[in-house]
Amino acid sequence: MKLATLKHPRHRDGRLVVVSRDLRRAVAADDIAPTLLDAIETWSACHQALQQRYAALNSDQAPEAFDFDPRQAAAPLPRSPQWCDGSAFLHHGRLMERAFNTPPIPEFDTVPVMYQGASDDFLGPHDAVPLPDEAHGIDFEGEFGVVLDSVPMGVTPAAALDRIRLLVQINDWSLRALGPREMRSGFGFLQAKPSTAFAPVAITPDELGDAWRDGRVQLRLHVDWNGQWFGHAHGGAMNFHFGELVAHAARTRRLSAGTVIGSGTVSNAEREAGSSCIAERRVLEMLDQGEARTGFMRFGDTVRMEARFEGTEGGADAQAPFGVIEQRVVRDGSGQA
């Protein structure tokens, strides 16, 4: 099943719609649950009705269906009770230690690393990204994530996988120049992590078929910066699977329905896979060439991210299960008098 949220001029949490498998058509579902958060919070009661509407839409038996325009989509959850982001790709984590010149994190290979971000203002897939200053080191970070039902404290990794209701694709924006100080403070990220963006469609795990396996999204995440290829790292390289990330977050507290857990930047050790963020490429340049040569983003720059099913005989087919994130960075002047 595929679900999305259309923007609404009067309602901050938008309007829930069911989206067809090919992402071309949609039908309203706000009579079943007004918003996606309502649907997640009442999943056992509304899941079957949503699934039936999805089946009707895909068989051209939804008379109220309309063309789905991802540019009218908000983030699937425009806001959520909680957003926690891991660093489950250890190759990326080790490179970031070099980027920030920080000492190795104890037990990094055995205990997940995670920070708690802001969840009150998620960005839609085609929203402009307003930021105050290019000097802050504007960077994109391509990720996958999960949306949870309620999770009990102390859940096991295996049981945690059963609490995953939806999968999402994420661009976790970062301001790299602000990160080192916040990391040294010991209190974690705040200013270095502006609003996170999401692809238009959240999907149930069964939509991926064999590409949802071992608690991981087994797809390549294709990233283009200003129309140029940047990377296509594979999500299956996660060192910790999503059940382990959820269990880590729930070790000492319950998690509310609608909590979103991110994988951290998708990263592969193979150089030919490229990167899913600029900071990683800069570290590789420092290792190879003695200095970073790639700058961070400028106002007016665009980034495009799309996870794809791979074709059976080479190349990628046109099917992108989450849809596309395509955003432009703009100067924010709202704080000026």
The other form holds:
2 protein chains.
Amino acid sequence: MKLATLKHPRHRDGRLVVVSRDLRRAVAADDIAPTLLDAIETWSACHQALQQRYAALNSDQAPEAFDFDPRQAAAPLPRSPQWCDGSAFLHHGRLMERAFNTPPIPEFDTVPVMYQGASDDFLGPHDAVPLPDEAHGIDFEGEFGVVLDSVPMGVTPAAALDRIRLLVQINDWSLRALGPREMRSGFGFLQAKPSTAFAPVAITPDELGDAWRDGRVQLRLHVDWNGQWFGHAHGGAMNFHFGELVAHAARTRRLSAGTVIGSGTVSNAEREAGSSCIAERRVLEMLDQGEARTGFMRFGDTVRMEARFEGTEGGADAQAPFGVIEQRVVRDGSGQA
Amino acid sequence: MKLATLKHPRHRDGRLVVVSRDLRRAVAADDIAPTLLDAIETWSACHQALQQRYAALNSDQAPEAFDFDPRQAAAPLPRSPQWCDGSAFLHHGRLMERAFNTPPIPEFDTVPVMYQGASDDFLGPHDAVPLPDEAHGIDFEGEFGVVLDSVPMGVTPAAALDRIRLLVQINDWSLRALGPREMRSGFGFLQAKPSTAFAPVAITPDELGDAWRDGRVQLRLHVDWNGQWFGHAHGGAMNFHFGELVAHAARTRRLSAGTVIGSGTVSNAEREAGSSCIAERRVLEMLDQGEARTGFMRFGDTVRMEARFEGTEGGADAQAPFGVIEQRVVRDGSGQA
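The block above covers the form predicted alone; next, return the form predicted in complex with another copy of the chain.
Next comes the full complex, this chain leading.
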């Protein structure tokens, strides 16, 4: 099942729609649950009705269906109760330690690291990205994530996997010039992590077939920057699976339904996979060539991200199961208005 | 005006009530705005109606009024779009550096430090505090905070003060044994910060009269642990005022209406003021006596916090303008169920 949220002028949380497997058609579902958060909070009561509507839509039996326009889509959850982002691809984490010249993270191989992010203002897949200053080191981060039902404190990694309701694809915007000072403060990222963006549809794990396996999204994440290939790292390389990340987040607290947990930047040790963020490419340039040659993003730049089934997996219509994130960075002027 | 949220079995965000100045009586306000978050999000449209009901309640002109029972109160916002907590009392921060033996925070005197906290599951003023393990170093932290209307990115500290709608009193529960590793990771607090608790009423700044001045709550915060005096530090000692904290949080993002910004642990350099958290007392013991003698909280322990008007300020009925936080720590077993 694929679910999306259409923007609505009067509803901050938008309106829930079911989207066809090929992402071409949609049908309203706000009679079943007004918003995606409502659906997650009442999942046992509403998921069958949503599934039936999804089946009808896919078989052209939904008379009220309309063309799905991802440009009208908000993030599947325009805001969520909680957003915690891990750093589960250790190859990325080790490179970032070199980039930031920060001390080694304690127990990095055995205990996930994770930061608490802002979840009040997620961006849709085609939303502009307003930021105040190019000098902040504007960077994208391609990730996968999970949307949870409620999770009890102290959940085990195995039990945590059963609380995953939906999978999402994420662009975790980052400001690299602001990160190192916040890391050295010990208080973690705040200014270095502006609003996070999401691909248009959140999907149930069964939509990935074998590509949802071992608590990981086993797909490549294709990233283009200003229309040029930047990377296609594989999500299967996560050193901690999503159940382990959820259990880490829930060690001393329960998690509300609708909590989003992220994988951290998708990253592979194989150089030919490229990178899912600029900072990582810059470290590799430093290591290989003695200096970082690639700059960060400029106002007007675009980034495009999509996870893809490879070859014939899922058929031609299902090549990008989450749809596409395609965003442009723009100068924000709201504070001066 | 004083606002509270009564728990409701079917509404996660509870139901809005107006509470009398003396905290003895309340009257429903969910016909004006169903929840406090709704009220904040539509403040310009609803605050006059709320104010009128408050005036009627205070003059015994509200026939539907009932006795206000703070034990039925949730946090004023049982969940909020965002929770960012500063560390604006530098005396506390410097002592904590010694407690955790962490490197000095860069630019600590000139740039606020702030962490992003979980805002999906705030605790009410008399809610039990379920935690998994006494060995985690269970501690309270007495603080003040502000609830914001929407704030544009790049807001100035002066303009930020005008976006403050309500003031709150906070107990920011902390697990001291888990903090240092999370600080050294650079990703900030997550497991070290379980659910945060709030005093029963959120109040408009005018309720404090001259005690809301210079962007600070100019009141002592009285803290008792297991019925014994622990501290009465004064909120006026904040080194950064709330406008500066809000501007820090909004440097690279807009803030949604309902965002809560905290002061960090209220702390004074004068020893006779005591402390608002155990960790701070322990550092003072280390400095004075060579070792920390006070242990952290045990299951069954209680903490009580109230800000007070001193002497005749506000009259006898208004001595604790936010009401009282009084909580007991209990062993959580939900993950093993």
